[in-house]
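First, one chain by itself in structure tokens, the form predicted alone.
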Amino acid sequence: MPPAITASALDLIGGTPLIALDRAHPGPGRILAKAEFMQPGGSVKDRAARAILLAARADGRLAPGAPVVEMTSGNMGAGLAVACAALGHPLVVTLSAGNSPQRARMLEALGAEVVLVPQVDGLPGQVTGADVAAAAEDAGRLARERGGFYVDQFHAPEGVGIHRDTTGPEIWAQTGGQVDAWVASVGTGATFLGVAAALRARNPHVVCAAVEPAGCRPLAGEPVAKPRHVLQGTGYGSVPPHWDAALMDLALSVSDDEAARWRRLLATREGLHVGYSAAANVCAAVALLASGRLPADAVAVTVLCDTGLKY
């Protein structure tokens, strides 16, 4: 095939590109953003969701046109159905019943089934970890039924590989190498760890800051005393399973109004249309270059989780 054509979507993931966020902060320091919502999926959890089907393939725990099955609360379903697409695999995905209907509708638009799970404790466009506990449950349950292949990506080491692997390096080459923080809000933990991993293998100095929201901050070390918030997809009230403090520095704390405003302000100052973690990495990118822990002119990089047409 020609090098100028590209063979499916799988080789659209990744390589993404970085950009100033000049006009949205002009100072002090810079803030440069991973533009992961231009991924085909639409979101971060794209490379994730290649890597650990292309793994499942081939070491035998993915069978050839077998189904794949998936708790989600929207970005990984996304991802693993562009996968699943490209692959010829089925998908099934389980979704809080709190999650955005759009992001329902976007699952079901790219060939995925979807079951909505009803919420625990949880509010709509509020999902708890109780809620992602229930729709875990019942994704464990229809792999078991379907003979699936569960992918569990809380538990898969690939999702924090891949960012290590692919992420980090693309963010150094990037900024040749001019990187003083990474910030990026909490999960699976996956984005946050890999990339921190990649970039403190380069500069053992890089300050790595995780977000949360407020009211919900298990990785600072405290009791969650507001379960629901609007940061979709991450800020679940515990610590992910393969989390790895001595890859943090510090924890940031984002409001859900903190994250509506600056959603807002990289719409119509910038103009990209993000969702809501997106929206707090820039906030929280911003009070950490405001702190004075950093120099002047120190660059803060982040990432763009996902577009805001799902929302």
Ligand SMILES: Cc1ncc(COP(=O)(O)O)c(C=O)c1O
Contents of the next structure:
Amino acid sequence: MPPAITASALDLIGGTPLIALDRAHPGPGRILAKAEFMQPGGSVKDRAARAILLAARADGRLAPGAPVVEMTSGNMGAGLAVACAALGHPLVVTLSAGNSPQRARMLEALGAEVVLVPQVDGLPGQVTGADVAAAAEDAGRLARERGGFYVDQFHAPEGVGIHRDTTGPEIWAQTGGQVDAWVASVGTGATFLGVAAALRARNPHVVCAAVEPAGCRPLAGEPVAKPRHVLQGTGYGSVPPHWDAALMDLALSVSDDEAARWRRLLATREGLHVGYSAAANVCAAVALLASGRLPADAVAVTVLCDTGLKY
Ligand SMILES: Cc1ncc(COP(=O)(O)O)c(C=O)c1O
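Go ahead and give the structure of the form predicted together with the named molecule, now that the form predicted alone is out.
Let us now look at the entire complex, which starts with that chain.
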């Protein structure tokens, strides 16, 4: 039986299932994937959105009914739209015009005011760090003009904190502590860092692998040769502000073609229609399990970051 009554959509955030991807990856080892696409905003970002707004309301930075402003690639905006609707705040989001038009439509459907920001050096479907910086600048300006609370997801500490306090412990409990590796792509780094910190605190031997787009690998210490890629929401070409290199054992790279291939495989073999970063995570987990670095029966946990419906 599902819970009788949830007080609001906020209570649908977190507590996601862990899915065994045994059809897409029969071995070696096993891949378990956190189903973050099942959250009300459709992505992993719902957790950070709720955490940042609740913290800001608790310490008075966000007054009841005051506007909320943020730059988003779509997912943070959707999470914020869900939380803003439930908590009673208007939401203004700036979105690089390079993100898929479905994202703007989804955000508007959830009640957000969407401000599209022209791309600086990216292409439609391929948003670069410079594109994101331009959208963030507009968000900061709009927050000042409207007297709104600027979420500033890249600098908000609650993002890493909520994954350390919820996603990581959920994975540990769901696997009964049987987790050998953690694999995740990096936008703000909140998901990767928070879960890595939680798992390492329980078992310092968990191998933590960050996922980067091929040619755009600052975490691997490489110069950025190809800032454009399809892994929307991740791989912005610079090391995020909260980055803690001690939590990363290795950085794996995934090409656009590999991500597209795994996206198709997850849909047709598992019935899971997810986004490119989710597919890249699975692709990287397969590579890690095949690399010989882990035992043949190792369990790699990763995250299906968002639904594929808005690409
Ligand atoms: C599709 C997608 N995947 C992965 C991420 C990365 O999440 P994080 O910001 O926690 O690193 C994001 C972030 O917006 C995203 O939108």
